[in-house]
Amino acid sequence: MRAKNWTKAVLAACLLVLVCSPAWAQKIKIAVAAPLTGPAASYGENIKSGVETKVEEINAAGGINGVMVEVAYFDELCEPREAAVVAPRIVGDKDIVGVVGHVCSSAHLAALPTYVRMGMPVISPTATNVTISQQNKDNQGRVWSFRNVYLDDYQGYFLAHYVKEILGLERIAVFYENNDYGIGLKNAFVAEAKNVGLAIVGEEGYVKGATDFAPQLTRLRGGNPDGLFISGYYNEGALIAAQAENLGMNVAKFGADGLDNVDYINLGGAAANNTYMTVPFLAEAAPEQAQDFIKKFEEKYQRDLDWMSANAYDAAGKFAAAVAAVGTDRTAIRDYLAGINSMENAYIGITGATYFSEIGDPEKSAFVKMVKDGAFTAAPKQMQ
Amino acid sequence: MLEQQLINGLTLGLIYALIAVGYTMVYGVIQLINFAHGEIYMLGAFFCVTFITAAGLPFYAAILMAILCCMLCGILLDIIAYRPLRKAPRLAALITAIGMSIFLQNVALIIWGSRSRPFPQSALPPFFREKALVIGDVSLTWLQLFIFAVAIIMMIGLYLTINKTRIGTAMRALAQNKTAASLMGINVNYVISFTFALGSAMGAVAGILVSVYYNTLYPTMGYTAGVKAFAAAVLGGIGSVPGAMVGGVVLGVAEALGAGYVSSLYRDGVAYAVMIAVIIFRPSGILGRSVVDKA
């Protein structure tokens, strides 16, 4: 009996000891999970930059509460396979505080239910598909999945209203890419544009990686398009620009933040003028904290800083945010993140301010920005 | 619109056919499909911009220098992979092509990293861009000519060297029999070796005329391209020179009018559908010579 109340004595001492020991656990990891190689390595390579840029301004003002933070890289390839592979990895790191990926929003939708259901807290600075926040909840009906970027519905929808009211587009032809991203932005776009009155003169769909469009740009011109709208990303857009071109198609292309890329104009050449694109960031309409770091990047880099790095570098700085205020649990995070919930507790970071709603979608605007004379700039007219 | 289909095919067409006499002549010599032969391809796409861009040279001699280093490239590659494997199962020497088109591939991604590049239009004739014919709606471009004509010239001068030189004369001599060739005096890894060089060049060249019309390169470009070609080599006849090149056009022809008329969405499944189809119904492949049992 004696020998019993003192095992319990032993244990309660221990619990008291894990419950009062500091939050602060020897490390601090924020996981990077991004397609490293493959394909699709230059957007893994947008993220990683933002990330890297925002960790070693940390750790330079001496780290989270003295501890320096390390950034863990998981390379998914942005293959779904790849990603529901890598997640539980992530996810067995005690060390790793939060997610910021993933990229590519298949992949991010295959990684999901891991997060979910082991209570990983992650933030996408990329993916847009509209079903993922159908799956971000737990049983409880916590959100663990959030998102720095709007959704593609929104880009479809507003993007039609910008091609018909501001730029005065009649015939679209459109080009998907064969994923989630391209087919739920397209799907929006064509929506909308039955209300608003424009005419879909063909659709056509690609796969990622291709090269040769001359064909199905070969049929669409037969419809005569005024318009072509790209729903993909830049390394293909930018061939489609080009090829069409060469086709004496002479159009005005538009798009979304898929297509916002410097390489987008590099690949594109003379084609890449006159394409319009919506965008989460803009240099030019960044607020004034931002453009000391815009300049950095930039010089560091040696290219303009694109939308993914800016919105992973806001990423990584919630979860820093979250942590210096809450400690290292990962409920604990999550929980923080989730009160982000309203423009008076908004995160205020390079994109603006940003705040998630109650199931972690961001309420963040557009901007449009367009290719003149082979350089990005503020479009003209913006639509609000 | 039909011509223009096939104006955009001939152009694929041909550029693939250069790709696959490269893996032809490899697999009538010694009997190896050469995966990594797509990666020479890149290597030769690559090769030509840092010429330009880093060395400065002119577009021409840019090329050459190019396929030089990419004809060293195939001789070592066959050197170091393949030589050691001469005697080894066939089965073993196909694994470890398919390694050595991962390991170029990665090379080239640490070397160059990642990203697309476009090619460097400065160092390109002004011309290539510009229209050489216009006919109602069909459109034809300097740039899509100057394929067509580097692609038929080196498919002549290969025939011509297969055909009338007399390494060409040991090159198919060694398809025929390798023992008996050795036995006759030919020096069997010398003419490998320029079995390699040949090939590579003629990748090189192909890569270098797909970047500039796409204006775009990127390490992993090697391995569809690669595929593709190898498709067109098995629907031409695997191990016939000719073969490969009807084979490569007709692939190209194919893949255009499939995405023009049936649906973007399937054109590699109609290149594949085409290929399967030869398979089923002529297994030689076009011109490909039925193999008769030894036994």
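Everything numeric here is computed off the predicted structure, so don't read it as measured data. We call the rigid core whatever largest set of C-alpha positions still superposes within 1.5 Å between the two forms. Positions refer to the first chain, counted from 1. First, how it differs from the form predicted alone.
- Taking the rigid core as fixed, one finds a CA shift for E298 of 2 Å or more between these two forms.
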The other form holds:
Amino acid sequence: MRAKNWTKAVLAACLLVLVCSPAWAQKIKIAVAAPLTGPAASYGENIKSGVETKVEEINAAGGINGVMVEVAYFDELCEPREAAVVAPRIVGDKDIVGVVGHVCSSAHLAALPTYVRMGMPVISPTATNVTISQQNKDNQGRVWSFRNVYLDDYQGYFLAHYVKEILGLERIAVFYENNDYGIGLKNAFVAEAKNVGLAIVGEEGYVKGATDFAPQLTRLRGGNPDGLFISGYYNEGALIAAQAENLGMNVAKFGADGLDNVDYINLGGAAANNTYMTVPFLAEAAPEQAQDFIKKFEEKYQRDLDWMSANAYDAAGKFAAAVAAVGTDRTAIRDYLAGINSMENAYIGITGATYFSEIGDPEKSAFVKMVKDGAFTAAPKQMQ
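Moving on from the form predicted in complex with the partner chain, please list the structure of the form predicted alone.
Just the single chain follows, nothing else.
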């Protein structure tokens, strides 16, 4: 009788362990949703190298609970329509525990309804549009989309103060891409520019993929600006810089993180010089825990570490930490991420300490880099 009771107790204990232990699968897959081909492919390459580096580190250390981590790549071209197509495919793969992406705000917004409806945790390392955090909750009020990058309202505010107080500019021409990123950033900048006393001498828009900007630049030149704000991505931004110089607009150029890609320099040539841009991560100001990673990354990829790779590395790290703690159940992972909600329990990565607000957004500092003598370098004056 005593042996029978002992057996029942053991079975009950085993059942309790099974119930309480994290759910495990034979595979652990992290999806990367990014532009891997097309005009914005350089962004996707940055994200890929960051995630790839993190996953290689995890697997070299034995994986997560002995299970190796795989990365599933989904090419969405930074296009909303393509993002909406890949999102159901990602959700339909039962081995995928979370998504690092999307890169562009418009693509992220297009995929977001699928993730929220189907319960897929997402961390964007790059999407900065404000409205994302207004559309990332399910009908129970649970946030499914997090990000470890600052928002455009802060970025625009910061830029207005930087060009006024540090660069000493007075008259600004605004040239923006007609999408969620370009308009959101432009609106934030213009609103704060007026508060700090900058004169907006003209605003012009352009569409993604355009190559001839002379008509708009000619009108902006008529306002006699001393600064040109390019609110968009590096491809068009480089062409705008080159064509502005051809029109005699030898003014300081500035923008946000969308310009931060080596192809901005490759495409813009000498005209890319004297361009300033905000970034959420700067290797020269990186915390101590980042130094070893920076060295290994630059040796492996033979290029400077960019902020997208750094943020993607940390985004993959957050998913790995979540799986190690709670297993592969997507809802449990979401709950784990939502619990990173204060400095006391922040995720400590190479980009510093990250924790999320109740709407999935972090607090991140902005840094400024510039193009000088055909290369990126930290701007000589930062504003913190």
